[in-house]
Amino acid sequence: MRASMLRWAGVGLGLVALASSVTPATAATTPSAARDPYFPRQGNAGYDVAHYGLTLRYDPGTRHLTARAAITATATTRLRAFHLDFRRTLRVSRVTVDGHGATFTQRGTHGHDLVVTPAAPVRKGDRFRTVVRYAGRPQAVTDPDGSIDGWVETEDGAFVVGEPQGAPTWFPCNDTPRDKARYDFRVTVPAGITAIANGELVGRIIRHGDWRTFRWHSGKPMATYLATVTTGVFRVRTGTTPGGILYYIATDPKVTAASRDVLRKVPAMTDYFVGLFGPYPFGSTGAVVDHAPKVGYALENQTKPLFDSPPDELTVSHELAHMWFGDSVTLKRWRDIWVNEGFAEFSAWMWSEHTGQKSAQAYFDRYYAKKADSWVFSPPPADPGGPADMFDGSVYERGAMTLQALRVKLGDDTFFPMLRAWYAAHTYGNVTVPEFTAFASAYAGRDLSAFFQTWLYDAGKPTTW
């Protein structure tokens, strides 16, 4: 995320047993254990979501959303009541658990919690299905760094991006990267509008009067912050990369001409990263370029990276590389954002090198030449300090420099096989920075702790490593 925001700035860029009526014997974990310190109101313990079935009807003219969310999960503790992350800007009308009516309330200081009490407690180990019906006008949220995410209205629809806290603006969920699930989307919009979601389009578009229904299926595990149902007027191009991967590319007519040349490179970029990192983790690749001037950044929505305006080549390659690092291999805690962003930025440097443009070492030299007090070096990538700084330029550029310095230290014959092994070992999983540094040391057969301390944790400009 935020790659294009940084470049424009001149950088180059659940269900938890947690209710007053729940006794310690039926509670899951405490909020402090279940939730991320950077975003303590997000995420819940006590269950594991397997599938979201989202049925939405959106009218861009009135900005009104009518929706139904069917959430299939397994209880990891006995649940007398549970929470879902959901913003109060959308009003819930009915909730059922396994077909039986449940009581519910929308509460929370920031309107974050939907508290559900089923007719009977859910036993530990049971698989259960919660259906939530709701409606209203979705609203974007402002992040600690001043940017917005969630359901962002555009002239002809909505630009839907979720990192780091936007998913609950449009569907009830367990909004933590650690609880990945599969998704099915059924999105109905007026004729002339296209609805784009993650995964692959299922069957033909259903026509009924002046409305059209698009069905999308995302069959691989996905974090909530990577889900989208972006809508608007789009020109769509589909096909298959030379390596055999399906692609779906959509552009707002306002930006089609300006985006055409760089989007033609999406198939080649995808196939290049397959060769560099390993098998493509999802059923399709692609890109969506909208006209969304309120946003100011791009995001790697799974299988469908979103761009708010015509992107440059470095940004497109950055977001596509996230399909491996960020979407398939995903951070476990938000402070570990380097395992997403540093890897994606280094990958963009590698695409540049591969195509005969600036080499990864040239990018390294360019940034390393900056003064010690430059934004490039602070905060350290593995310790941003808080949610307001987690997308700072140093996480991207010093983060990518870390990998290039490690490449030089280990040599290509060790470094790139190590990256492929890391990806293979954690495909569809969640990781931390310490897990990667330990993995790299073990793979290389040498202690790299001092190297990583210097590049990832120490304040200021690294001088020896």
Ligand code: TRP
Given for the second form:
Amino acid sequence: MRASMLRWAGVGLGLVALASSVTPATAATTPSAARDPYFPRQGNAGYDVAHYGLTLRYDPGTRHLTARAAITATATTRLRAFHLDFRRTLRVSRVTVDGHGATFTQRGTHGHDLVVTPAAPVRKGDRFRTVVRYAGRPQAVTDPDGSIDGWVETEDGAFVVGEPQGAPTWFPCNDTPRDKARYDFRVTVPAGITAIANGELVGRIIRHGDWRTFRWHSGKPMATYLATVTTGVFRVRTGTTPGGILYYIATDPKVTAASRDVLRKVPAMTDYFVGLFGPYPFGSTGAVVDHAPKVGYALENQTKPLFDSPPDELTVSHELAHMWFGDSVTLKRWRDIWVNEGFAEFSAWMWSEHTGQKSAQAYFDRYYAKKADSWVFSPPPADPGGPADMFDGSVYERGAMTLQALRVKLGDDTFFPMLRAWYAAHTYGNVTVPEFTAFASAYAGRDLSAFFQTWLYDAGKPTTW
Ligand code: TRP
Ligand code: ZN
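Complement to the form predicted on its own: the form predicted in complex with the named molecule:
In what comes next, the whole complex appears, and the chain from above leads the way.
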């Protein structure tokens, strides 16, 4: 990261060199063989997933899941065998590739991979369809920071969050944020239970005996960690924002009353961010508030952020802002987490400012007043140090302060058009921190490398910039 910043040593030359690095991201979602430095077991080389068709049947009474995943992908190389990320707690019973039985193993020591060997190799460039049948009792995983992630059982169903490594606890996938895909879900649950996935409901709920099937379609590219199938008893409200975006809001009856006032603001928040950043990237907006207090965080599940308890206004606006920054414009590697969290937190400050509450500058001032050894300043947001610290408070608050400081430095008339251009250039794509800092410098037509060095990378409290 530092190395690319050094290109800024000569401003005039640097700007010319950067012109090519700010071209819009392509729609391609090539899984990289390069290992993620924070989660080296994630993701697989050799193919690019276009679509997941997930058919699940879940009984919260027995906690048992029976499922079938149909994965449509293109081979980026000749494949004699390929890997899917999938936890061994679920047992695979059968795998087919293009309709023919394939051999498979849920390989030993790591317990993360389903290795599939098709009857005949898949040729480079071919589109192929893998169907995996599996069942069992899904189990959440513990992250390096001690929090849980994945399929989290609740009293009446499951609270499903996949950041950063929970997706393979419930479906086989290419679990890297770089391989986005479209999704269709068919989820069958007992009558009285609602199954909530990403995207929009398709048709009516299908009734068969004591079971109900919910079909959801998520038609825009989505990273695996943003996929959800959350189940339980829910009250549902649907509608359209004043700006014309469909919304779906669900609450567990235990928390409906306590979340009512803040959830009323979801439509206005969504419309506000459209004005600030650009067109809403997905087919619908919304929120789901469940009762899962042991989780301890909320997640920006695509189209429907998921909350473990009644959220405050800052948290709801933070998660909705992630639809632009995080879900549409997504980190490329986990150590680039600032491009998700710093932007979402700054956006929440902007909603606060917009509604006549505390301004973004007032948030900045309050945090800046803290002592140099405060949690607010360490670790530096673009260099958290490792997966145990990627969600540290400094990534959020010093991360948002960075953008507020940049706003002041450039002025609103340059800063906000720059953010809009960044979003427009990378919609549905993946980005790194150095790509953003280069983009900002090129857009502003000045060398911002010292500014970003101070705010994003240097240890301790920034003093001059
Ligand atoms: N991305 C979430 C947010 O800021 C937070 C989050 C997701 C998280 N997974 C986590 C925090 C795991 C701690 C541990 O909205
Ligand atoms: Zn966030």
